[in-house]
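The data below hold one chain only, encoded as structure tokens and taken in the form predicted alone.
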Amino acid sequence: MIKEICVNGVYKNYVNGEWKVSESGNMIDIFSPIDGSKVGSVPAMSKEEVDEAIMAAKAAQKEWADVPLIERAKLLNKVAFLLLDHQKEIADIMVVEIAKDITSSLAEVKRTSDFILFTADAAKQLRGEMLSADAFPGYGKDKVSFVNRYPLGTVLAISPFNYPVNLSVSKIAPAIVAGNTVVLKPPTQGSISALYLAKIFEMAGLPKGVFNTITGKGSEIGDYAVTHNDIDFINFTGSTDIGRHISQITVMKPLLMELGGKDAAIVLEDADLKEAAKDIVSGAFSYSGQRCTAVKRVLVEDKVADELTGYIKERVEKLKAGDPRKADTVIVPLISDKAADFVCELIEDALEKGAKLLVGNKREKNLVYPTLIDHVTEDMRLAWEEPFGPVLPIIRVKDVKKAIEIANKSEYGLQSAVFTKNIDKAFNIANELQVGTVQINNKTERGPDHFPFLGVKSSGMGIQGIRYSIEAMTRVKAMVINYERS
């Protein structure tokens, strides 16, 4: 698959059905944050070449969404199994582009095909409704209305370093079932394993100018893509302030965005300790915490934190840092130096105020080891960023209420998690909580892909989830058929 894509190291992007060097010959060298060597190269592409590939998709639509419904889920259902027959070789290159461990990168693999074959599915239960104009006071049986979902026309994907493969097709695939064409904005970090999920594409058959890509910095070609005027729809996964950028930029262009979090594991002193530590540290460590569902702060009441810190305490010291393409490795690098940098801040911006360190606190290059703060206060900035890394800071509280306020506090609403045998609590503080997802005895997490996922605030704007992403990539068309009267 490689060769096709790939040139001595250079890639290629996937433009109007053929994979086309860039014409300017800027180039942006990827480098593997496991040791900095050199992943490949993938253009630079100017404006001119933006507007070539947004141009295919355009040209593409009408045609494209003239194809039936059970023909477009075909061909999705050939992507998925095309990236089954392929996933140890995309999973291969997620590892050192950006140091996710093996097992996590075949896991999003194959979740990535689960996703669209459900995708493929669900598209087909969408269906029309009718709509009787005497169910509404002062109309008769005179009037009916036809309701029908037509495509938005091109869609503009821009998809995070975190998840390459699953977070562009969970917007890619709705998107395409649905009738639109579109235009996929890789991260820079995970270009390349975006490239080769267009690959996978092409394999399967899409008709050209379909599906296009565009690689390049965001600071170059984000602004002009997202107010380009033949882009109908923005599909966004990334930090809050890029997100708050394109809100503000964008006039009428419908927007879906899933931004930053600071969720909040809130544990009652009634909770199963052991397995409200288990989730807590599967929930903020898996993939060094790299994770917008990341569990980014405990909330424990004071009677039992000394019980539930210890029992967290033992499962990070456990925790295998380093290599990820190292068996049980579940810390890896961080995508970046600067990303270390920043978590390394927030650690000794707590520690400075007088929080105490369980674990951690060491640092080689851009690995962070697993670290555990205990103590730490409103005060402290890890209490209120997202760290975007393998810490954990931990809050007492005297009571629920508290935890509630601190939780409500943040600017952010993604997800919450309540830890607590007693329901009827769970669904009382469930109501009070400020988020888009309350997860009950578990760690706060995406999926399954069926349900929606949103978040509120800084969080992010629309639904997503499968039915809920072609819903929102889709426009209601009403026909409104007049009776004569009698």
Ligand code: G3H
Contents of the next structure:
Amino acid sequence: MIKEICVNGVYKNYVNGEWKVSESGNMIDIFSPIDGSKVGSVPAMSKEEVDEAIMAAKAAQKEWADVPLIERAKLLNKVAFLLLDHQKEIADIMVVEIAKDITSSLAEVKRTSDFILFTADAAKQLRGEMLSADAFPGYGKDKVSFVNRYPLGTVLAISPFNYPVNLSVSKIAPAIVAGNTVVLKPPTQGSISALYLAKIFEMAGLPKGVFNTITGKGSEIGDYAVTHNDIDFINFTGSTDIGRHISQITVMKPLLMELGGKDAAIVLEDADLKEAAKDIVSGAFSYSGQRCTAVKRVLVEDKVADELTGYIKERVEKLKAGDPRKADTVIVPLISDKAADFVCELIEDALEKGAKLLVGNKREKNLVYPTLIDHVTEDMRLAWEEPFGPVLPIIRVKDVKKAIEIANKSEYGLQSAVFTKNIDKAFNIANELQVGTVQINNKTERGPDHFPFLGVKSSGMGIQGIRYSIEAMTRVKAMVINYERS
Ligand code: NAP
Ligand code: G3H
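Could you give the coordinates for the form predicted in complex with this ligand, as opposed to the form predicted alone above?
So here's everything in the complex, that chain up top.
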């Protein structure tokens, strides 16, 4: 597969059904976060090349929308099966390019294939409606509205480094099945994995122009692409800073944004503490905490704080750190030295202000060992900022009211978890939390992928999730029939 998309480590972009080399010759070298070795280089596309990709998508859209839905769905099913056939090859490139452990990389490809199959099916369930005017005062039965769903046009999909395959497809598949065409701007660190994905779409036989890629730094081509007149919708996942920037510079362009988080796990004194500790540790530390939905703080009632902390500590101490190519590694090198510097800065700030280190605070280059910090207080940055790394702060609270207050004080509002055996309490707390989703007795997480997934406040706008994503990338159009009743 790789042979067709790359020559001697130099990758091409997929534009208008062809693999194109960089015309300017400007390339970006991609180095592995594991050991700094070169993985390959991808084109730093010029604005003219971005234009070409967007124009190809625009030109293909009308014809693609005319393809019967059942045929579009069949093509997507083909993509899903091909992805599975190439699961290992794609997972292997993800391991070296973004240092995601091999178990999670394989799982990401499988989940993506399942996502596509579900999307192809879900699209078939999308239906419009017929409304009769006589339900409104002053109207009779001689007026009916046929309401149907139509694609938006050309969708710009922008994905983050931590799920270069899955969070690309979570935009591409619902867009394409609904009759849109897509231009994908993958994360720079993650572009090669995304180009493998593009190859799979090509192999499935998608018509030219339906799916296109544009590689290049977001800081160089991002503003140009998001403000492009021929982009009809932007589906973005990434940091709150970039999301905010995009929403400031785009005018009258519909946006779907999934951004940062500071998910809290609230643990009540009646919780099953051992189970809670298990969920919290896997929620906080998988892929070294580089997940928007990672548990990023624990708010525990004083009375059970010592016991819970003991169970968490036991588990954190056992986490394997090191080479993502080994099946049992959980803690992997962070995406960059800069990311590791930031995590260590937050740890240092908390420790300087009197928090208690229970595990970790050790670093080798960009590998930050799992770190657990107790007695974190509201004056510390770790209580509020998103580390996107393997550090978990424990904030002790006197009661549930205080836990809810601290949880809601965050600028973010992605998810929260509540651990308790009392379902009444769980519902009452869930009602008060300002987040998109509350998980009761489980870690925070996005899946299953047909559930709605959204953030409030600085965590996003709009709703993802298979049916929700299809709806977001379609609009209704009404045809009103006026007829003479006999
Ligand atoms: P990021 O730095 O915001 O980058 C995300 C994407 O935006 C990348 O493709 C990036 O390209 C691109 N980009 C950068 N500047 C741009 C611009 N001016 N215009 C258009 N695109 C631009 O985020 P990240 O570091 O990849 O991911 C980590 C962050 O994403 C965390 O904050 C995490 O919480 C959040 N996230 C949220 C969710 C969610 O569903 N809520 C899921 C995953 C991640 P380059 O790579 O070329 O810079
Ligand atoms: O990083 C953000 C992803 O949307 C999180 O997905 O909960 O399945 O890891 P996940």
